[in-house]
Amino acid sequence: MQLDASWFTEIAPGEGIAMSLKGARRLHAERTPYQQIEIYETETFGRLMAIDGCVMLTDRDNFVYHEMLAHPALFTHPAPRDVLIIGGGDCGTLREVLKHADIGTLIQAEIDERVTRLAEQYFPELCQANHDPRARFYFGDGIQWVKEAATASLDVILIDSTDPAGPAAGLFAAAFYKECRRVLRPGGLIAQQSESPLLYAHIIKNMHAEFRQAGFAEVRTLTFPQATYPSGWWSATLAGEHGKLADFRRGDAEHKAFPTLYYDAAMHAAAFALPPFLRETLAR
């Protein structure tokens, strides 16, 4: 079927796949020093933010990604207090983190301030926690922020980045993970978005190797559906120093004091069950 100009289409030519959303009307477009940002209104998925032609989020399905990047890590850590988000300029992950009442400080290091300003304008529901007194914003290079951070000053680092190319490429390397390990307190952990298991299993495998090279004792990947990302199936990868990522505070997750649409204790446990092909890829 030939699509007309009212469809937004993201094409991944190397993978031979494309995803389209009907009735896309462009509301905003700008070129920043880092990337091209566009905002669309679509017929069935609400508003859409695209960066360099790739879907970052839509109104309809962003909750899955944001909940599954934030809550598994926070319920795995025994007592998270101080959290860093690298990237995450749309502030959806920040909103999820700050649902946890025991969080003391949340720093968000986003390289492109315009992502956040446009999210505040076009996705205000994601930015509801931006004025929470626990939230601090740093607009600059997250890798440099970590290099300058004090040793053993954080409990959890969430890497909510774009694909491993351009400004985000250094966020997928052992040298960066070593700095993160230095900054984490004992028992600290990292959670990072890690692409589609179907299309990019090699990226996930490489991340596991880079985390282990950086000194992390255990690395585990969880998966979840994400309708508007390539293949409709996405992942996040956790790394910790003490080999306890299979455990989480199940009771706290079952009785959490805030609402979620996708995450709960059952989904937390189920998300770490990987299909044979992915287990075998990661074991090679």
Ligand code: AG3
The other form holds:
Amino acid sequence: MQLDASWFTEIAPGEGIAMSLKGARRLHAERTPYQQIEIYETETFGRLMAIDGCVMLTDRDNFVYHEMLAHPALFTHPAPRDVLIIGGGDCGTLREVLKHADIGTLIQAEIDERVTRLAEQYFPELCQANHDPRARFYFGDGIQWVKEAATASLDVILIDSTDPAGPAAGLFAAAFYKECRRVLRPGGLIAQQSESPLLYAHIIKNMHAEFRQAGFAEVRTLTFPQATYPSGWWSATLAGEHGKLADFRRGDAEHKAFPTLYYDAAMHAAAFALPPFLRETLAR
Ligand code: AG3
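For comparison with the form predicted alone, provide the form predicted in complex with this ligand.
Starting with the chain above, the whole complex follows.
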């Protein structure tokens, strides 16, 4: 079968693999000072947001990514109150965080306000929680925000960024992680989207090294399927104090008072099981 011009395709040129969605009708395109944002309607995956040609999310499968970035970290921290999201402009992660009743404040530092404005327009269900009084929006550089933040003022930092190139590159480096460690309270932790374990294990390995260099004693990666990202398999990496990441509030996760579609206590535990090739890559 040949793909005609109506398919949206994200190509990973170096890796020689592409992912396509059928019947993509472009609803919007704009170039912001930071990037090219496009919105499509697709035939079988609902709406699609792409940035610089890369899939950010679709209606149909974004729940996996957003739940697995937010809930493992929040059910690992013993009592998360104050949370920072860096990136996350589509507000899908923010919505998951605010499902936790004990969250006191959630600040989202997104560099490109247009991502959020377009999400409000084209992905209203992801933006349902944007008017929650606990949520604050800062549109600007997340790295700078962290530099200026008070020491020991946050419990959890979630990094929901684009790939480690362009504006996101600095979010994968020890210098930034050091600042994150400073603003975290004792027992605080980070969860960061960490790319495809199949295609980009070297990026994950490098993140582990950078986190350790920044003084995080424990770094653990979890994986999950993501149909519309390159290779269909994705990961998040957590960094924290030693002995704090192997366990989580299993009882609270089992009895959580809100619905999820992918995350639950069993998926939490299972997601940290790594295949030998990845374990070995990360151990080397
Ligand atoms: N997260 C985007 C993850 C990177 C996707 N990479 C790619 N398609 N090449 C931001 C959007 C989800 N909130």
